[in-house]
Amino acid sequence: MVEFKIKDLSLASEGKTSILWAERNMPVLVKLRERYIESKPLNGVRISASLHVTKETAVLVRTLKSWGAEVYLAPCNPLSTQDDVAAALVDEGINVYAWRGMSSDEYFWAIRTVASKNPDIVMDDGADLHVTLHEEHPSIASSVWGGTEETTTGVIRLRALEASGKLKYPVIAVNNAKTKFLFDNRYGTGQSTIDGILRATNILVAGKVAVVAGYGWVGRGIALRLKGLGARVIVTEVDPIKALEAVMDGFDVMPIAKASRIGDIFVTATGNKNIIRAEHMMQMKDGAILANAGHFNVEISVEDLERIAIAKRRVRKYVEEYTLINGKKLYLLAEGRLVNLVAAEGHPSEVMDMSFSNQALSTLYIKNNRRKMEKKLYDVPLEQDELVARLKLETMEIEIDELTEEQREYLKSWRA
């Protein structure tokens, strides 16, 4: 019996069409699915996952099921679920507990539900599921073979858990794979964040001053796309090396206290909390737009915004207008949550092809190596990273050179 709690099962047909569109643009994951579909290497393996329930995630989940896994899926954000996709997955025998617009209580109910299913492997995006298992189900966590983590924020949380000596099972940091962060974080988030801002507001970016908080790979991608659309881009950073990179990439760099006076559009991408606070909001231009591209809705202090506002109204589907005590109006997008997944559809399928290929292959690695893995964070094996890149190039019909034997020997030698 399939277990589920979703919005509307009648949306399944529409969801299947969306999933097929994603599959067309995720050829690497489809190739991997076909490679192992007969041997079913995950036969009898139970996987609990907390991921954005999108058409791209559906391609991953279908792959895991085709390999024999029993999958329990919860969201990793209350507002990112595509209800038609959730319905399609249930119709195909996946246990899904997700619908768009969940309350905080409903969201954590779904997380706790999949945590309670005694998973062999845990797949997460943001570490809410990992943390719930450790805090509320320690006995279940102790029997988990291993897990994966999709995003920077989740890896940061798990590093802290590992440093405290409390990590109960090995976790592969999929986010740290080069075929993930160099493409998903940079090109995927860069494009989808701008997509979300434009869908929510329909503003003209050209000529505006855009402030990007954080110059990690996500921030790089967003800054690059904003520059390409004609914005004058300012970067704020706390890391001197990243700040120097931003300067040499052609961006202005300054503290958020200074940037807040001149920005038209603000986008946070730091993985930290309270990046934009009341003191910044109070000196912003009338009409400034606030958007978040970090995993959790903590980067823009919505609590501060509510406190210094005398009026609030919804002016567009994903746009809240706040009138401040000084009379200025600020516009918060997507409730301060991930703007690319709330106001748009998330990353393009082409980059999720590589990220989710790494997720799928990491489940096989955990199953095959679980008895010798320690309770710590692991990077994706280099061979796996290179396999995903080679398969991606192959599907794009791009060929590359190979080293000759003479060149290999030269690289091994210290002699001239």
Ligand code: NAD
The other form holds:
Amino acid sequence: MVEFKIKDLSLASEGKTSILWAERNMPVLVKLRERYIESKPLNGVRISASLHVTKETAVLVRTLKSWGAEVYLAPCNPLSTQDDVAAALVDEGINVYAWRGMSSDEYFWAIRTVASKNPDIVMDDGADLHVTLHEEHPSIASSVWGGTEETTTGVIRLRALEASGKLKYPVIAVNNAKTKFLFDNRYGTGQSTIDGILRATNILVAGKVAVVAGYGWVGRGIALRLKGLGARVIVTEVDPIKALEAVMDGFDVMPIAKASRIGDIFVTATGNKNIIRAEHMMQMKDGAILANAGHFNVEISVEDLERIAIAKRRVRKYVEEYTLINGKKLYLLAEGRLVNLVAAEGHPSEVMDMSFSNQALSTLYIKNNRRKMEKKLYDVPLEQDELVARLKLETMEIEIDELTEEQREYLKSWRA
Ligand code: NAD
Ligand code: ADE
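Next, report the structure of the form predicted in complex with nicotinamide-adenine-dinucleotide (NAD); the form predicted alone has already been given.
Next comes the full complex, and the chain you just saw is listed first.
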């Protein structure tokens, strides 16, 4: 019996069309699916997942199901669910508890629901599910074989849990695979964040001053694409090495206190909190646009914005106009949540192909190695990372060279 709580089951056929569209651009994951479809390596394995419920996630979940897994799916953000996709998944026998616009209580209800299903494997994006299992269901957590974590913020939280000695099962940091962060965080977020800002506002980027907070993998992707569209880009950083890289990549670098006076568009991508606060908002130009690409809605202080505003109204879908006490108007996109998943559709399928191939292969790794894995964070095995890269190149019909035996020997020796 399929369990579900979603917006509208009648959207299933629309969702199916959307999933098939994504599948066309996820050839690596589809290839892996076919490789193991006969042997069903996840037969009877229970997987609880907290992921953005998108068409790309659907391709992953269908793959896990085709390998024999029983999947329970909750969202990892209250505003990112694609309701038609959720309906299509339920129609295919997957247990889904997600709809767009959940309240915070409903969101945590969904997380708790999948946590309570005695999962063998826990798949997460942001670590809300891992943390809920540890805090509220410690005995269930103790019997979990292993987990995976999709994003930088989730890995940071899990490192802290590991350091406290309280991590109850091994977790593979999928985010840290090169075939994940170099592409998903950089090019995926780079493109989809701009997509979200444009769908929400339809502004012209050319000629604007854009401020990107954080020059990590996400920030550099966003800065690169904003520059490509003709913006003058300012980067803010706290890490001197990243700041220097930004300078040498051709960006202006300055503190947020200075940048806030100049910017037309602000995008946060730090994984940190309270990057844009009241003191910055008060000196912004009239009409400045605020968007966030980091995992949680804590980078732009919405609390501060609410406090210094005398009026607030929705002017477009996912655009809130705040009139400040100084008379200026600021525009907050997507309630300060990840703009690429709320106002657009998240990363394009082509990059999620690599991220989710790593997720799928990691479940097989956990199943096969669970008896020898320790309660710690693991990187994706190098062979897996390279396999995903090779398969991606193969599907793009790109060939590369191979080392000759002589070259291999040369690289191993210290004599000239
Ligand atoms: P990262 O660690 O590579 O980069 C974060 C950068 O922010 C670092 O260089 C750090 O020095 C900088 N930073 C921290 N505090 C700062 C501050 N006060 N001011 C300026 N800079 C500051 O991380 P990442 O992989 O780029 O991820 C960033 C965030 O984006 C995380 O929350 C991650 O989970 C999230 N993410 C979102 C998506 C998406 O689809 N929107 C995709 C991938 C990752
Ligand atoms: N994270 C960023 N983009 C995504 C997408 N399209 N699907 C699932 N998770 C995502």
